[in-house]
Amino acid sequence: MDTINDDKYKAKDIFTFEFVKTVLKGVGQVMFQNNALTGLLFLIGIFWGAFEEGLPHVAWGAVIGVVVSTLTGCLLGLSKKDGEIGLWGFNGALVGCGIFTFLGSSFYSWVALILCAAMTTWVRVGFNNLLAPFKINSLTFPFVFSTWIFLLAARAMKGLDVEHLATPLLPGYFDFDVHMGFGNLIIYWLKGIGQVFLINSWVTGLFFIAALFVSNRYSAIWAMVASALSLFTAIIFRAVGLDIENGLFGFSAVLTGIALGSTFYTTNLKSSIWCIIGIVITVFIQAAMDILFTPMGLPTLTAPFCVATWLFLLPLFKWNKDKTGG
């Protein structure tokens, strides 16, 4: 459970190299990596992909988002231990990418980004407190929940440009038309990893794999396995072709793979089988949530990962019968 800690950051602590490391760790923690160099490589990959797509504000949004959410943790006097390992910042980094992936860059959208990134810090505390009895945490759901609020609100506020949000419509016919050449499949596979930060670039996927190997080779391996397995599953079941080509069935599965394969379970044969099943199920959760949110024109973000990982972690929870009277 998150608590207020007397060992607080002071103003002077913010202007230090250690604080920069904390911010970089916040970027790394998006994929459960407590490593500043991994976070730096993630940022390089984000900048490469964002500038390649002509969306530099997505990359700068990630920087502002992680800094704002980390500073919010400082101002609220939250657990310094959490702050030092980047747990205040990872949701904010995703907010920075998410806001500018779906909203145009304007003064108002930058204000929205700052508010939303700050919001994730205390939302995380609340959700973690709520979930603590079940021995699971909120994962990236504070990012998902907060960003959903701001994206939905944008449709009622002319100051926020919604041109990049999907048009609300009822699910209907879609085309399965995937270019199946080996080179294309490699690109889709790498994009599935890059899309964790909403970056549609196979080069970014390469940066992310390298970044994961720097921190934890098992995380890197599971990220690669998860993206490949989710791609294979989406193709076998003939999912939306354009989404397959853009890696959109991969990113939540990648996070599920890292979570179950190298973070919350000890790596062994049994946990590996459990992880593989979790990855496949994540693809179906992704498809189901895509259909659920299409009428609202709202992206699922990393919600499928959160739902899948909770479902596969909850079996670890056992009710205390003495306390519940069960």
The other form holds:
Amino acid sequence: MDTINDDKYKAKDIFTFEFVKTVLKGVGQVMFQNNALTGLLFLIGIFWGAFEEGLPHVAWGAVIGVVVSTLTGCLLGLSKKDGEIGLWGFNGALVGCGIFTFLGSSFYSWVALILCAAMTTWVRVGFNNLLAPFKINSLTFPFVFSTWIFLLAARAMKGLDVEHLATPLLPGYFDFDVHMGFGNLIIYWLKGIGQVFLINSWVTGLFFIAALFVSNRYSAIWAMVASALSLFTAIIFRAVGLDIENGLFGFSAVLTGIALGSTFYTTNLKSSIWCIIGIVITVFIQAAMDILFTPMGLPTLTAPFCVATWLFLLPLFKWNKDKTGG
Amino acid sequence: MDTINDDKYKAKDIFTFEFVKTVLKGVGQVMFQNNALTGLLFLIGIFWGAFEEGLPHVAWGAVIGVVVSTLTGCLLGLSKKDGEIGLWGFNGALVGCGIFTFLGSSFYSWVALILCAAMTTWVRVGFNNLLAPFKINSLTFPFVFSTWIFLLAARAMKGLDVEHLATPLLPGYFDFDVHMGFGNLIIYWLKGIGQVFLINSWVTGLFFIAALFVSNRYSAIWAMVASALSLFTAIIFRAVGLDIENGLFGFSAVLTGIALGSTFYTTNLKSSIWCIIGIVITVFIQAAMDILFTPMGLPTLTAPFCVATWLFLLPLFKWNKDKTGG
Amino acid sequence: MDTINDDKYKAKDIFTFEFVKTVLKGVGQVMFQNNALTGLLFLIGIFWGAFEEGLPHVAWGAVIGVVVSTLTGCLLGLSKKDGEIGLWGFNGALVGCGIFTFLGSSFYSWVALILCAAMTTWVRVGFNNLLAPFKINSLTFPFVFSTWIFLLAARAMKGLDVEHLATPLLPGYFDFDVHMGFGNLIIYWLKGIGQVFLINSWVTGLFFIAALFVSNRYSAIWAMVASALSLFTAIIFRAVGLDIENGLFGFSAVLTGIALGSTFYTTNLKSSIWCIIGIVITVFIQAAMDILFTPMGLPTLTAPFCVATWLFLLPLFKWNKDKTGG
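Can you switch from the form predicted on its own and show the form predicted in complex with another copy of the chain instead?
What follows is the entire complex, opening with the chain shown before.
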């Protein structure tokens, strides 16, 4: 639990090429990749998609977010150990996308983004302390928790604009009216991957797959399997059509797939079956949390991935000789 | 935390009379009874009540649920230690009643039941790992948590039929308009016991009392005391009338009574006072959670029992020389 | 975790002047002050404000609450160690204010108050056992949790009167229409401090500041800074106007300020910056929880303070040589 030692960043370390790589690794770690090139390709995908959607501030948000949360780790004097492999930054990158997607870009949302991104860095240390006895870690939950605070608070603050958040409603009627056809399905499948960074673009999904292949082909394959399987599950159970078409049943499942399939376990027969069940269960947790938060108009963010992955890691089953899934 | 050892079930163990007893003990463990005959009598009570209500699939659900979750323990290769006393199965039995009571019987709800029942087995291992440092266990919370996921998800999936779930509403007006009279009160009192398995039948309550007496007379007595005391408390505070008449303030209190009165403590003066307070508090937790979930139209299931029992075990008070309540 | 030893209160200890001081310290501990005079001044402030508001039962509730929960500690035979410095009583004092503020005074609300105040004493032992491995404690959460149960339950029980609770609504429109002017701002600032005990009176705020100065001038200063800073933050972000005017963005921030600024850390440059960030974040958590509970019409009580303080203590940063913030 000793989170502070002498191996810290100095001011001079920050204006180096090494530090740029650290920041890029932060983007890569959103999907568990300790790889600066992967992070760069993720960013390119994010910029492509954000500009395509007419939301360029979302892409800039990702950049600001990852930089702010990485610098916060330096300022707090945390041990370099986590920092240099990008573990301070990934929550901040997601905060940047999340805050700007839902609250738009304004003076206030910039302040919120900076506060929220900074906050994820120490919230992560705190949550990891909480979870350490159980041999699991906080995954993207620092992003989820901190962003929830600002998104909910926005509804009680006129300074923050909530028009991009869903209207609070009691759960009720919805349409299952998905436009099938092979081309459409491919688009939903790719969007499911792009939505990991809240980007609603199939091109972004392609960039993300390429980015994963650069670092770890198992991760790339599990991301593709997970998005397909979650799409299939959502269609079979005839889930909310609009969400299916926008890839919103995919992103959490993609993260569960990468986590269980190629991060906390290495891929073998048993771990693959475990991972596939985990992906399917993630779809139900996604649907459940969508409903749970309907009256507050709050998005689930990647919480379904966190909950599912914790559920599948907590039993500490050993599907690999050398790994307990912790 | 080592949940896997060599003492596992083999395929040949499954087609034996011993295994049938294990499954029946699973039903018995819903009320903490390691007794196959008790489980059998519970099942008879469930079948009687379910057929009387015109919901035979609920009874079959209990059977399928307990078998699926018990087999899941075998498939996962868990240590026999918990399995042979029915601890893999009780959550599954409740899942069977819960899923079919609220989602009806359809192809999709059968799939949901099987997934959900299987899931409880490893969720229980995970939750027990979470709670072990605090010397408490997960009680029926694996059933509660897993079933909540599928019941909430059902509102976002046209495949699953939600017409048996309460309509999502903002908490508001209700009637206290209970038909008193000794005969009616006896019926509500017995229904409070029958509702432990979600069965709305006073005859089922009688079967359950008999089943408890077969195994442990203290458990039977505490179940009767708890249902009476919770009924009394709900009437005094003039709680929702329809729920009182259907025994819905009783079932969690009955479980709290058995847990605190005759399971985690043995019955003596101090532990009895403690148990009685626990039963009364359970009624308020039941009412509170009913309101908390009104906007999502989600039933509390046995969560009030879990919360109350944890609150009364966590302080680790030693009311018995040899037991700390853990 | 051994909460019971031989150093307990005897019946004869209860009718002593020492015991009166213990009860007063209980009131003082609401703001972390182990000081009977501070507790007495708090009580005077509470009585002044409650009578001014025409709600004298709220002041009597505080007295009954602190006495009931302190006596519960004696009855449970807990070790004197916590008791004699008022740690059994502070949750009960808040319960007294909370139950009577929101449920009015009636036979039923008196029963609820006594049950709820008593309950906080063992819930505190239980929650502290839960949090001990993480080197944090339960703060005022036993009050929050127990009172939530009774406030929610009240909506399902005609015996308890809910007309003083907010109407359950979906989050929606609100006014930011704060009457500015220096005099008004001073009133809102003082009300922010008075609301720690749910008292809507600026005179009460003055009493509380004086009471804090008697015990610890850093605590007094941090309370004043926190109320001012939270007021400023809420105005800048144009939060719900009526809540700003009633000091409802202040009380949790005041507690965070005292906790981080002068209780778990001693005041130095680094800990002060940490505390200031904590106060600002508390405002967002307050707004977020207000929205989260809108559909149930449930007040946050001091939960935002607990959540914020835990978030800032969990990382275990050492801003003082001798203190880890635990």
